[in-house]
Amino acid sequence: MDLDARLEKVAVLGAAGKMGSGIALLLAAEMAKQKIKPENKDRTYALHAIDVSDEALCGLVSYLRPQITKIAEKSIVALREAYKGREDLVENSDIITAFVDEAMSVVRPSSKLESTAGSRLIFEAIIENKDIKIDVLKKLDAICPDAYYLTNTSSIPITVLDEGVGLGGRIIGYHFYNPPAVQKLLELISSKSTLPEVVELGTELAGRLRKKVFLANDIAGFIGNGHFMRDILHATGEVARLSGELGEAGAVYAMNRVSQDYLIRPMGIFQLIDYVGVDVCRFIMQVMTEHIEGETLEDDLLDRMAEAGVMGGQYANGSQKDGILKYEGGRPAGVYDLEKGGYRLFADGDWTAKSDEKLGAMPEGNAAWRALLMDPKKEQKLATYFGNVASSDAFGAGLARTYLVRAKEIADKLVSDGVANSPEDVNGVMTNGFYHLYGPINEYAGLVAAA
């Protein structure tokens, strides 16, 4: 069976969740583009939309239609092609309500699990637990006893899943990056049971999804959440050794302010932990050690942060919470305080002028990564400011140049490991996943080494 005869009957599990409404508002409108070709006119379309709360179903719906709706905007060359043949779509505005309405007509939400029977490709959204993941794709299988099972999981081995179902290789995982719709990059990873026929749909459907795949391994964690999971364990490190000097939140504000400001990251690494959720990361960090032999990944600062209910994630609208810093505007304004059980404000006192000063000067060169993100000249500018960062004497640039060799040895090892195939796969994963204006291996790190 095909992809486009398996796109008829799709099911999508955790539908109304942040990672699940995504993926089933890319489906909703592949599934719409098929049912609109007058060679699939006979073919029936449905995309059933699982989720324990109708009311969450309910605001999938009223997320869907919008945001169909620009894809219609964007899209509408293509579809005043595929609309051709219907002289009652004359204006695009006419078009793209048309498209819009095909696209709803395909979504069936529902939260019993019966209504998936039928489907033939299921999509795996649901909570990051291997308990829970494993009873439901069991009850799943018995309704659906055909269908290719394609895994949201971020962390935890295809193989796990795959024996623990009885899936006998119908299933493979595909970690998409949030937000789904916009990210560019999806995470293959195929188990050594994985059936070459689930490798090649799940490739087919990724490029008409226009995705930048990226194999990994089957080992937990893969290359992204591999890569980033040691990443924060380097810097609360750092953190706990400066601890002392200039205070725990201290030290988080300028260890955030070196993983951004002096590696030209799009984000600090402790606002990149608020944006995917502390509970979510130690969460990650607990199944790699449960299937990786002989590396224990666990980290106090983590632990105390979520002991004192500091979880960061995003509301419902994609707007970022509070977890280790503090927001206002989107931005960071202060760092969450476990001694006084509270957070303490940038423009609170000279706790963070402390920090700066400690830092130093930047090096010269330095730039925003927006700044840097289109730039022609992006690598020779790296190149020179990377050779600063070398050279240069201030506390900061040290920082800086231990963090850029430590981002290094753990792709390396993510290559030795056999978790990605190649430099190339790391690199690929951490520019297009993490917006990272590098990859991790790269030749500023041994530049800074040999300072």
Second form
Amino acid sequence: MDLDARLEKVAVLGAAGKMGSGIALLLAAEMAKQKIKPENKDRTYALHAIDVSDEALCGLVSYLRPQITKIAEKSIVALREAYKGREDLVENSDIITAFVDEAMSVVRPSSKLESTAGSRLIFEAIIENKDIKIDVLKKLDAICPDAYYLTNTSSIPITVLDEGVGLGGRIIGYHFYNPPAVQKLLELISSKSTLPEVVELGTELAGRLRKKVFLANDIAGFIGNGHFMRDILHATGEVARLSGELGEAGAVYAMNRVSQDYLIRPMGIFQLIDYVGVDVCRFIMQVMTEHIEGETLEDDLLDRMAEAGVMGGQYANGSQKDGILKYEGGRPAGVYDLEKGGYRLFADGDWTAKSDEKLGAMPEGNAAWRALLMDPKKEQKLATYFGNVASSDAFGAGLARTYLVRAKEIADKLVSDGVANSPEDVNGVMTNGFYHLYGPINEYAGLVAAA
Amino acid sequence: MKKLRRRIFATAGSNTISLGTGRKEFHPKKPRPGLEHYIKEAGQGALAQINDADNIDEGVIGNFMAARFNRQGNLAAMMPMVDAKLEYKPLIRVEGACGSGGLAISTGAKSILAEMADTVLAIGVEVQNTVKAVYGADILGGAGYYAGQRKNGHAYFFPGKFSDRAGAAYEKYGYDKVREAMARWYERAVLNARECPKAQEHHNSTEDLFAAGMTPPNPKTFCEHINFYDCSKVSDGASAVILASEEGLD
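Alt. form predicted in complex with its partner chain, vs. the form predicted alone above:
Starting with the chain above, the whole complex follows.
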């Protein structure tokens, strides 16, 4: 059965969640594109959007319509061509409305697992818990015996799921990045037993969804979280070291600045933890600890934050919840102070000034991430800047040097441990999935290490 | 008629900014000034340069498709918003696609030549950022032969027309030469805009404009032979001028 045939009956589990809703969106749009082809007029398309809560499923439908409209607007050139035989559709707005209606007619929201019966492609994006995933997939496999499974797990080895359910290789890791509709990166993870036809189909589908595929091997955390989780541990380790002098909140503030401003990343490490969710990060660390021999990934700061109910994550509309940092207008405005049991705002008092003073002068040539993003002279400017980081006496520059070197060590180990096949794959995931301007395996790390 | 039978003077010109993407004040998701704001700003800017609005005999306003972009017809009735003294004076709205503002001027000139007026306030106004470009293309397509050509026209109807012409130029003069010429054209347009604080591209700080202008056309997302830089942007703004006979000038 080829991809076109499998795309007639699809299911997304966890469809109302952050990742599941984005995956459902991409699939609804792709299935509608198939549906409007004249040669497919006799085929019936169904996208079973499954989630536990009816209320959340209502939210999914409200989310999908405007998002599919955006996709249709961007695809208008191709859609006009596809609809050229429809004399009644003249304006772009007619065509967009027709396409959105087609896509919405494909979506079948349901809170009942049984409604997926006969599905040929099943995307799993439920809670990152091995036992729950295995349990749900087992139930599904009884009613969808020929289905291929594409799991969005960001940490659990595919082999564990495959063997736990007894899928005989009909499963592949299909790790979208958040938000799936926007992020170009797709981490494709095949286990030793994944069937070649599943890999082939997954690759073909990724191409249709216009995703940039990077292959990762089946080791817990894969490339993206394999790097991110250890990056977190480095940052929180530095926070512990600096807390005596700056206080814990002051140290969090400082390390968030170092990871964002000094390393010129789109967001600081603590903002990124909040974006993903404190609990999700802890869960991923647990999974990695469970499945990677000889390494324990635990974080005392995250544990204490979670215990205090500081979770981060996002609201249904995609806006950021308060987490380790407090947000105003989507921007960090404070740090949660565990001692105080509340947020310390940047604007209150001089505690941030103390951290800023400790960090010292920013090395020459520093620029904001956004300013360099599209700059054709980005590489040259980064090389000059990191040369200045290497030679700076400022404390903040020292922290940036250590961070840069550690990030490279983590990335090198991902390659030497066989998680990634090449340094290019690690750099590809970090630049495409995390929007870093440069991969962790770079010449700058060597430059600052020498310093 | 080989020459005008009366001399006509144009004076007291007034322009608003051209608001749209590229201007620092522009944010697609935030509320923006509407027709009323621009008509008033441009009109009052012109009237402020004469001693009394009562000296205006007539008003003409040029606009294309406000009924679709802004759900507003009968724009002439909005002219007294400029100054209450325009109320009960002959006011008219004219439309001629991109030439609507020019038609406002020529209509005013006709009134003066016909000795129906000695002074005419002519305004041109457009507020088109009310819809995304993909929908604006449909509305602007109304300047072409809608019933006969829209269905088979390009998604971006007029860029599609210009793309066809660019394609013909590539065939005749070679792709490289024409593309370089159009990139220089874009570069020159932005350099000019940087000299004019009210221009839409005034805040454009792109270092290498020529390189941007050389971006290869992408037919999947836009047109076959032109890129976004080859096209003028969608703008909101207005201009006003007072037309006068010699008596009116006095």
